[in-house]
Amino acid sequence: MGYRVAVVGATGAVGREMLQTLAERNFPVDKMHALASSRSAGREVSFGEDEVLTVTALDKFDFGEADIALFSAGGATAKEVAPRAGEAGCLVIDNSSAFRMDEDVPLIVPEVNADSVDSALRGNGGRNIIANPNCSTAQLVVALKPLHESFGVRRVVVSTYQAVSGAGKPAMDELFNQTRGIYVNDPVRPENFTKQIAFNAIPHIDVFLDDGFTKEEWKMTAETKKILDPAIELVAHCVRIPVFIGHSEAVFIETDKPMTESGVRELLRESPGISVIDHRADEGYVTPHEAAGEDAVFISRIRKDPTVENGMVFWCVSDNLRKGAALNSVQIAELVAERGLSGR
């Protein structure tokens, strides 16, 4: 069975990310259509190797000529637009944090809780709406699920170092224009960040709160909590840094039951999505550079924090476009395929 597959916001960097991983995992696609705002109607992208899109306005789409439609156009145009998709029978994925905290649509990770798809459908009770989470959250709960099943995390202390491009294609531009600029002793002039990106660290993600956190440190905190488990503690520090594609995190866990460094490394090499590359010599971990164009969760530096009773630390890095992004979306997609789901 194919699919008639819409894909939101199509000219963007998610967008292109989401076209081109579709056809690299060869959905089953009858029919793709390109979307876009007016400004960027008539435009061409790829899909796969050989077709080639012409990018229809959004706002003359009929979602009733969708089955599926993955979405990345930011917030306020996923509220608009997604409930009256999923009216007309079009299951939507979301890659936006509009619907993420909505009790009737459920945030999903295949790897993590893919059971969950079934309640967006508006046959069972739900929009017709699935929600991907934050790229940060995403990676973070593959690697915790088969450490919460086994152990029981109690308790999560995160601190990211996530790229440019998690705040979109301007954002990227702006690293390489300063980067390039700073050679040529041009002066350095913010646009999409509050400071100056290239060869700077901004511990700023996001709005701040009134407690003093930030909106991107909220949402790993109240993500984690709503994909895996309410009962698990979370603080997070979320950092920009002058890396194109590619969030790295440094993570502490505490658990219930004790856990052994073998035992660790030896769950999380079996465990889906995850690539566990650890040695104790020059090399023997993964950066974001290298995580880069690649699926997978990858995993390193796993060692015990003495600090704590059942405590362990590992270094999680990802590919946020991927992951984080157009390939979570991709695989929810998958899943409802391979359940024979429909809208409608």
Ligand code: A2P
Given for the second form:
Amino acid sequence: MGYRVAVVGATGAVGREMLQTLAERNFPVDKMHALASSRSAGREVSFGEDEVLTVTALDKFDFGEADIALFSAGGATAKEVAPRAGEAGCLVIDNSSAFRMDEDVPLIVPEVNADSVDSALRGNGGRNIIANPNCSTAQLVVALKPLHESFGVRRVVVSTYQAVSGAGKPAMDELFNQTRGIYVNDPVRPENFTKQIAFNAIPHIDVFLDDGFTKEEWKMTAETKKILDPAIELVAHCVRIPVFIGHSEAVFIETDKPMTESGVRELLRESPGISVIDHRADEGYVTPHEAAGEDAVFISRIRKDPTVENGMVFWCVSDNLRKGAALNSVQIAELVAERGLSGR
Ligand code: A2P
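Could you switch over to the form predicted together with the named molecule, since the one displayed so far is the form predicted on its own?
Entire complex below, previous chain first.
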């Protein structure tokens, strides 16, 4: 059986990647709808190698015509449209932060908590809405899950180095144009970022909260607790860097049980969604440039933290548009299909 699928935000950085990923992974599609704002109605977007779709305006679309909708059109649009789509019997997989912390909306990373997906259905107390986590959280919990199961992760300290594509296509254009402009002495005028992003690093993603953390940092803590275990303590520091695609994270964990470097390396090597590339030599680690276009969460630089009793440090890199957004959404759609779930 095939599904009638809608991609909401099909002209954006993540929406395009969703279409590409659905095609690449041969998701069973009977009919594909590409939706965006009325500004983009009539434009064309690719679906796989051969198919071209004409964009329909979201406000003209009847969600009775779709079984599954993958949303990546921002929180405000999701808040307004997703509940309506769910009520029409369409299962929504939303990439924004609008519903992530709602109790009646499961927040899913398939390698970690696939079984929570059933609770999205209205018959099971849900709203036909499933949330996709923040890009930095998604790759982190894929790495933490096997470590937590084997050693009991007690505390995590994480510093992120995040690509501009996490802020959407206009942000990617800003990095490109600003970089080019600096060579010809054009004045720098930040638009999507608070400061110059070219040749810089900005320790500020999303808004500031009262306690001095940013919302991005808070999301990493709150979402990890919801997806993996509320008992895990996590403190994050998030930085935007001038990389187009691929988020990197320096991760420091403390566990209940002792770990060895080789034990951690073997465990992660065998765990779903993870590729370990860890040689203590030139090029023996992965950078965001190599992770772009790949599905895996790459782990490198595994080493013991000598400053605490049971501590380990590692470097975690993944394509933020894929595992952090489009791929994870498509994997959730695959879960829905495997389990034969329907919003109707
Ligand atoms: P559009 O291109 O028509 O503005 P990105 O995060 O890369 O900026 O992409 C955002 C996506 O969400 C785009 O496809 C954009 O469409 C879509 N979008 C933004 N606002 C709306 C809206 N109010 N209704 C429908 N789609 C929207």
